[in-house]
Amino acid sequence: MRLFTAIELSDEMKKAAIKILHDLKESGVTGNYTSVQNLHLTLCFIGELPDSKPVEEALSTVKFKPFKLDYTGIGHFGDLLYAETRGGQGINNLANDIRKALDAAGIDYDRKKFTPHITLIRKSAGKAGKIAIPDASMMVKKVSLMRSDNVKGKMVYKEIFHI
């Protein structure tokens, strides 16, 4: 199974988020447009595993404390766009604690160095040029591990363990 942990956004984030993406559509971005259900903001992708029992019990070693986390601009990693997210010192310490979490139990995970972002388009073309950002924000109190799974050729997330 495909795993990777992240925080699961409130629905005041999600209308955000929503509106940024319709905002994107109508200034005439097109690419992959992330769907509503699968917004989210990935803290460590850990890839394929058959068991997710692992990494469950090195998670519950994590302890944070809850955190705001809210949006603050439109990046891009090549043509990939994304929201910008702030957390502060909190968001990460947590993705930092989770990393040391599963190298303690031996677990491979995707290294790359850790930007908070929140993916709206993947292959995207075109410039995000002036779009406004919602203000919204949410405190962090929960992290999940979530399985991704392609169903009829859409990703699907679900929560599977959580701290």
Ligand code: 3AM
Contents of the next structure:
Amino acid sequence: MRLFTAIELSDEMKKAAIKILHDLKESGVTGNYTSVQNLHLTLCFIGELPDSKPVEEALSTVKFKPFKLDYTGIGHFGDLLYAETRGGQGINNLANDIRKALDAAGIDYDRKKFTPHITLIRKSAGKAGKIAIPDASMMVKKVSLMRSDNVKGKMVYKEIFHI
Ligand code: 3AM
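Can you give me the structure for the form predicted together with this ligand, which would complement the form predicted on its own we have just seen?
Let us now look at the entire complex, which starts with that chain.
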């Protein structure tokens, strides 16, 4: 199974992301828009493993203090457009502690530099006009272990464990 750890968005943060997606569409940006149920913030991409139990055990050793998350703008990695978020030291410590716990358990993961982001559009084209960044925020109190499946060509993400 394909695994990753993520922050699932509160309803308020989701609503705000929907507004951003709507405004991007209005301003003529094309591409593969993330479906509302798939909006998330990846903390660590783990990849294919036969069993999630070792990851669950590793994650169980991670402790973190709730922290505030909000939107700060729109960014891009090449043609991938994302919502930039701010989670302060809290989110960086959390991502780092997850990596350390996976290292201690001998579980491999994607070691790219962590850039907190919520993917909005893949293969995007066109210019985003002036997009207002909604004043939404949430307290992050939970980290989800997600399973990602390709169901008839569509990615389906499901929480299978959380801390
Ligand atoms: O959270 P975002 O949208 O940035 O692109 C995939 C998605 O990222 C990424 O993991 C998240 C959940 O699927 N992903 C998929 N395959 C990957 C890989 N081989 C990957 N990240 C790194 N390496």
